[in-house]
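Heads up, the chain below is alone and in the form predicted alone; it's given as structure tokens.
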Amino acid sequence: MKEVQETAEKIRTMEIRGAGRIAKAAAEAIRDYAAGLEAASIEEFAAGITEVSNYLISTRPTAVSLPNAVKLSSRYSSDNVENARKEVINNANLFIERADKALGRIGKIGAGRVQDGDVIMTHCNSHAALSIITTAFEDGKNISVIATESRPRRQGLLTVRHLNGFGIPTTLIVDSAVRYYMKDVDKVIVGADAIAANGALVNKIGTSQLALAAHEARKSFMVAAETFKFSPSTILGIPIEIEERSSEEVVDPSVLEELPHVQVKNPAFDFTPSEYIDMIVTDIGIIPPAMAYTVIKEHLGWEFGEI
């Protein structure tokens, strides 16, 4: 359990960050700690993967990776305890196997969309994202990039100097430009941290500011996501619950301190409607919003009962 703990804090406190990342290191803790775990009874062993799944889960609210690892990959059929932990073993093996493999994919169907020449806008620090810009000027095309601060964690920060590695010529834009330099980009690419039934996504907050200025200036908005950053619980109408993150990550509190009819609000995302996104990349191809409740349906393989 102490190991899950861990994994679980880094998660909390995003030192392990990103809804990928976050997915697989789930999936990682719950394979060690079924390997691990003692249990004398299905029913013990049952109680012990139902306890750390829930931890697990409850560290990062908003990011639906989380709760579709933990599930996918504590999943079990056996009534013996042995079997039982195979299965585990195994499903998380297969979910950590095809999370790698999904990011290549998208990088590589995204990547066809992508024109000699484009100028394309980013925000934050998607792998996925970033999967298809590497891939596109691995492929010979002469591109850019603009890529937004995202304020207040920075990430933005990670992702120039992943795109400097691979020699792509990139500017840092400091958010609140996004709709003056939207002018000159031809296109936009931005990750998910969740998508919703009907193709509304969430992402790190000001992503929706992207969307609607590159709607305004008639420029391609499209998002990479994995399969399992679509939402089950949405068909139900369950809404995403939006993380409210601590005021210390954008002021010091001794400023507030001195400031007592002041807050500060601080939410980690926020929701773009699915009529400004263009397309969707995900591992199993290029889909319009209207198709989430199907990704979902097909290839999540969830139940109602299940969620």
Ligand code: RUB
Contents of the next structure:
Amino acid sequence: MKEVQETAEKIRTMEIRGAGRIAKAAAEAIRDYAAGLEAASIEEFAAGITEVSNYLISTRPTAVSLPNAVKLSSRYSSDNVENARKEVINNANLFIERADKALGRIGKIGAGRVQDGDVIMTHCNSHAALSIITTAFEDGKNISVIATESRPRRQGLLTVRHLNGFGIPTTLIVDSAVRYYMKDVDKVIVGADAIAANGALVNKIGTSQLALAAHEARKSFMVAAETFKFSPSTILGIPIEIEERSSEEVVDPSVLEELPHVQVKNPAFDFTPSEYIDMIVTDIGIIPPAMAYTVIKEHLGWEFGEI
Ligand code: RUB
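Let's compare: the form predicted alone is above, so bring in the form predicted in complex with the ligand.
Shown next: the complete complex, the earlier chain at its head.
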């Protein structure tokens, strides 16, 4: 349990962050926990796995990849502890492998839609979006990137560092400069924390203003998302929760002490309606947002409708 607590803490404090990385870390934690779980009966085994699953899921509420990873990893059908243990270890390993392969596939598929000379705008720090951008560059396309700072946690700095490592010409801008620079952009590529059954995207706060500005300027808006970012529970009418983080990320608490009439809001994500999304690049190909329901049904399985 100590290792699980450590992973959970790293996810909560965002040392491990980005929906894909969070999902992989959770799968690894469940696998390792199952491997060492001492259980005298299948009931004890089940209780341990359920406790750990719920604990991991509670760390961050928005990234649907987290409950999907936990549910896919912790499945077993045997009523024998040793066999159930093997099933969980195997399912977690399969999930981790699927996640790794997905990033490569998204990169390859998405790069096909990047043209030589493209100026690409991206937001926050998405490993899936970056996979497309770096693959296109390595394919020999002469591209450049405009990356937003992504207040308040400034994940944009991770993005520019990553792109700089590839030698990709990159411009860092503040979030409020998105519309100002949209005229220079050919396409926007962002990642996803979740995609709802109606094709709406949930991603880092500010994503919807990139989408709005791209729509106004008739620029293409691409989302890079593994199939495990799609939300089965939205089929059942359970909305995706937007994580509200501490005001301390936005402003020093001492400043607020002098301002008794002021409150600070710090939502970590926002919704982008499907009509602003031109395509979603997934590990099973490029799809329109209207196909989200099919992805959930055929690639996540109906049992996830019971979340
Ligand atoms: C990260 C964020 C990313 C998505 C997709 O938010 O919004 O765009 O998680 O990332 P945070 P990836 O920094 O709050 O976790 O493609 O790496 O899964």
